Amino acid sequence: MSSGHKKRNFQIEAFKHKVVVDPKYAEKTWKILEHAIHEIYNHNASGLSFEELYRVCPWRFILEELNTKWSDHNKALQMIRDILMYMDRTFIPSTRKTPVHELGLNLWRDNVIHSDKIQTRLLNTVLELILRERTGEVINRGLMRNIIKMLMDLGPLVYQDDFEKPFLEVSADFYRAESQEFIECSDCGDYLKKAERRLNEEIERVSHYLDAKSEAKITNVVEKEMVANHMLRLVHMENSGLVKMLLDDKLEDLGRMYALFKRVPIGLPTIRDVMTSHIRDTGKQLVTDPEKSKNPVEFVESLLDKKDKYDKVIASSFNNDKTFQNALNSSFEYFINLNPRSPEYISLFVDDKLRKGLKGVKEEEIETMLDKVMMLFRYLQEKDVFEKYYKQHLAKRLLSGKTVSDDAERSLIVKLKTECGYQFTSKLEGMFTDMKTSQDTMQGFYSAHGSDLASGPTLVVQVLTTGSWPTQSSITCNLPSEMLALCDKFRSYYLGTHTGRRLSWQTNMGTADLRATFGNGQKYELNVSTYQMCVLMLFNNADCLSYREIEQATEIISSDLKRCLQSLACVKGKNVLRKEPMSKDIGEDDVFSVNDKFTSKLRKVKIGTVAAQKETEPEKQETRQRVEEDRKPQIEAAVVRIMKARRVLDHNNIIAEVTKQLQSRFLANPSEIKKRIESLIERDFLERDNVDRRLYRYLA
């Protein structure tokens, strides 16, 4: 076609002659539509009627029967609706009418489901085939989801009225029977089996043929009848509940009880209570044990235990949970304080391991003791206690040479270090300053004086800082004249070196090797404590000794002379000294001789090694009355720092504060803050108002 050709318009024209509608147009039409429908249902019935089938067929056959008749009835539809698509699509919408399809569902619905003679039976047909299937017996699954999903694709409320409510009824009623009958023949752990082997199973059945959105209706049916309502019963339940379980480790049965728990409301309070409860029960008879107080390593280890078993039923059973977590570490602080010499023994305790209890143990067998020691730290309200038994067994340890390894000891300085804060460490760090400044000036020492020293004993000094070691009262006793002449020595090299300084001899602390001949010839070195020392070298010059004697040359207190005795004359293995008359205790009208038979498979024997021992009620009662000093101080400080913040305060909210910032080292008596605030007042740190006498005013 040429460009220069025009486009052409097509149009359609009316017929130009007058077209006749057959009147009976729309009757004919319906009627071929009607044969069709009725052709169609015609091909896909069976020979018998619904009303046949009700007369003749077993219930457990009607199931069937009504899916082949409900799979026909779909298929019909399906042809029916393509049929009269047209009008579905146009028609329909336009008159608001109701779709084929849908009134297909509706016209089922109604003639067939809520028919008097199918409704009743068919839901009872449906729940007695569940019911045998919660006994045990195998049903057509298959067949059930057909079923279901039929009453599901008649809409939500068909399914709910004419299935679900019923069906979480009867559950209902099921469970709570049964749940009262396993109860009464079944121990804890038993019934917790039975509850989640069914709860498992009805979850089951829902995903096999019930509507997805039943599972949680049906599960909260079970947990409620076979769980909410026996929880008290089940955790105080004699001889297998859960404090049986705690007892005997049943990790599988707690983490069963947690899991099923957790599932209802106050489930876990319920069990946490209770664990609580007993753990604070047997933490109180552990603590206040007379008989576990008498060896305190194996009271740290009784809680380090305790502690170790109830992080792994949290780990292992509780899923970790924090909320049980801090029911654990609230109960263990609560007991750990009825027990006011826990400071001491948890020191005691390090004291036992970093003097020989971590020989031979890995670095990180020994971080995770000393995290565990760090954990019961933690606890402590009193940790100002700890810290001044831990530097009066340090200081031992590091004046004797007995501790095991230093990097283990300033590993937890560093650890106490993180917890507490600088201050408090400081002068633990200082003590190991001053052992490292002590080897350098015997060092000194010894190039200065070397030549005149060859012949005569060896003096090793530790050189201590008064303020960085434990306050020790100067105790003095009389040395042997060798080895006064060399600490004389000393002190004229060490102060014509240091300017400003004083020494004092804390003999009480020192330690000697000794040479020593015994009357079969043989030899032996002897490791002893200074006091010790002294006692010996008297039998360089006498055979025999009275008691009385040795105190009067020496000088020493009468407790620590007996207890150097003791070690010296009734340890057996050990008793280079013979004590007349033999017993276990020392008497002042004793004779001491030394023991000529004395013998030892040991070249060199150590006698009274020095260690941490628990403190007598009179050294206990000094320490706790140093630490009440020591506080004096820290409690006016803060008091000082609040109320410069605050320039004016009540009485009550003081006592809060000040009780705050003191808690990282002691729990502050409230008694005790109001003396130091009173004598602050006195000092002119503070005023009283002159109107609210309970108001205090800060004095710049």
Given for the second form:
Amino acid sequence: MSSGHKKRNFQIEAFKHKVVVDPKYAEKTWKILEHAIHEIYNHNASGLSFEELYRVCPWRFILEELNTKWSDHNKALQMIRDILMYMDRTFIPSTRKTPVHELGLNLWRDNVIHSDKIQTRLLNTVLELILRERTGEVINRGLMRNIIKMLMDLGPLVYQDDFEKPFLEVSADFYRAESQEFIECSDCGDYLKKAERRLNEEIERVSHYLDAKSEAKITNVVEKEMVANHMLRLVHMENSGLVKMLLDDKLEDLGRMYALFKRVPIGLPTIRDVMTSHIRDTGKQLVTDPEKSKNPVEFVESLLDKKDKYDKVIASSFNNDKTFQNALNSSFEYFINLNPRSPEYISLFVDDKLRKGLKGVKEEEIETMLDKVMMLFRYLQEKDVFEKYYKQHLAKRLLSGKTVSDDAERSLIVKLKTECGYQFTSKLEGMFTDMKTSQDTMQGFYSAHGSDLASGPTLVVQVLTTGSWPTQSSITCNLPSEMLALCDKFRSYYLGTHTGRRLSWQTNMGTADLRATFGNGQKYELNVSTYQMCVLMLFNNADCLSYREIEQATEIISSDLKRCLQSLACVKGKNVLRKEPMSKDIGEDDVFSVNDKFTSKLRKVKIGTVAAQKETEPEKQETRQRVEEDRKPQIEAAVVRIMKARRVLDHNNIIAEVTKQLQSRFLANPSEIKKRIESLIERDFLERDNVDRRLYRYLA
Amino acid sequence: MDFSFDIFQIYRQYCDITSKVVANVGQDYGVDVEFQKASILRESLSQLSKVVDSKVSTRVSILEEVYKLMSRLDLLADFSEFSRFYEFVFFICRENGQKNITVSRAVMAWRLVLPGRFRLLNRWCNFVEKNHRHNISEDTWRQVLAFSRSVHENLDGYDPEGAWPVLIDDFVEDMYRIMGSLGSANNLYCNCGDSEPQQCEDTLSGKWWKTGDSIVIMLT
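In place of the form predicted alone, the structure of the form predicted together with the partner chain is requested.
Time for the whole complex; same chain goes first.
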């Protein structure tokens, strides 16, 4: 103090001669102040005795005692600072001395908190109370808050060194032991619940009586000890781990796992990898299951169910995480293409829905269904195969008049168009146009010939543009004479209005409605295929015909004829013909006659509609071959396009670029691309570089 | 005009045409120039080919002539010399302006010119005879020589992404299958007896001439 006095003197030198300095002034002033400070302490705390504090006080009450003393000290400090305010403001800053309040805190720190009789006891007590709280006891949080606040007031270093560091260490030990104990005796779901509860408790604790900055540190400890250290074990738990949760749709548990694992490094990739391999495994099982393949509609439905299931899991438990969605998509793409018949089955599924499955279904639901189909379509690598089948199935639907909803049909075409471009759907759209044009043509035909056709059968012709429709080997059969005459009339009418065209009859795709009267006088209307009609009409002139006689009269190829006779004679309730001998299959020596006893509850009987079915093995081979043939020019075109732009390109790059260009339609086989390149070299479109044999050069 | 078939003269002309084009390469890398050269080369070769066709009569055995030519040329010294000769063999083996040569002719020609240069020759020829129904294109012909040089008999050095013609890929796959069934690559090397004799004449005592082709004559 006295040295400070001198300095102040020095500073106000200019007034020296006017100020009469009492040499005893400083001492006198200090006496007064000293007295005052003692008074302050005496008044507030009669004889502040720390001896008393740590001797008398049982350790349980050390916090209460400390808290009281601390608040006294604070009050005293406040008053002292007020008294010394002038010094604090002017003298302290200029002399860089410790301000009064700070000095007070430092003294408290050094003499109380750091005194060897208090320091460890204080820490142990605080940690003990936290432990008690963790084990379920209720503690005095207000007191804890005050004590911790005191440590924080004494400076961040005091809080950290005297509380936070040991607190984190003790917590780590605690949770290490507890997690070990938990994991031995709980299943994955319970464990995660406990971990989540612990985490929330710690967060709550911080908010109640710790420094907010400690939250990240203590949660980090819990995450590390309770989650990160046991991550793999949790995920792979035999009967309760991730796979089990996925199997049982435990959305809440999955959500918990996601939230907890998200907090630790590589937590989410761990979940994602296990989920991916689970989806892949189960998906692979699904698509390679021969039972499932028996029914294409069920096959696709189970794919859709699977997709729905995981969409739901990702949406409700995995926070719609993009990386999880991508993993799901790539998994589906992986296993759907494991079964080469997936494109066919998806098309069959659509066929089934558009034939009958949509009756009474609302428009929005149809849209959702179509969107789902499109989603599966996107996963297909061989989109061109899908197109082939779709075309076949659509043709059958259109020609047999079995489409339920024109809107739904067109809606799917539009979706395919947006997905794959105009080229992909132009032929499909051509088919719809043909249907419409044919309607107009038939109207024209009947208004021109209506009068002289009134008595005979009615003919409906659909004129199909070659190329738009699936290629059909044009096998005709012998039509009944009355039909033949009508057909000729139509031919001359059509060719008369459209010059330069050729018509050929596709009898294998037609249908006919027959009115039949059976022996008992019962009349029925039979809905049959054109082939079946030809067979049935033969029985107008004969009671009994052998297989060979029918074959000779109709000239239907034997595989088709057998199938058609089978549906006429061997299907219960639809057996308008009787077969000798009775058996399931058609033999070359069988004999057929009209089934006089035929009855049916319905007046209209539908016989053997040409519903699209799963292809037989040889049909499948044939389609596959056609697809391969169709791909050749596409691959060559891609090679030429690329080489025209690049002029010179090396082998691996050209394979990669061609694959990329064709990806939207199919996955080109590298060896097939190579064959095409060789063929192009042979035809002088390309040549190999003389020096580097891996380099191709564009010619022409 | 000389109507007799002189393979030495044809070979000289062939060399003139190809070396002219090769000599010009390197002066200018413009794509158009490159392209022009290629078309000039093709044009001159097709003219030479017509001349050859007019001279070849059924009495002449092309492969016999090739053998004559081969025995006079010093092919061991310089690989590029052999390459040119090898490509010439394809050129001269074509018939009636066709672009490709038949499998049987190609196999005979390979057995004639490649002994001592292609350790898998015997297996290769057997494979092609058995599995390949189409003709052999010029590209495949050329790549066989490149393959014989860069790939060892145990198939070391074969790169499936190495831009080899599909026929060669298939051959290698077949070899791998055989190797697999034999147990190890070492077995293939030791047991298949495929180490070709280094001298041309020795190889000719092999089975290739059993085909009964006119080339048998020159063995005497």
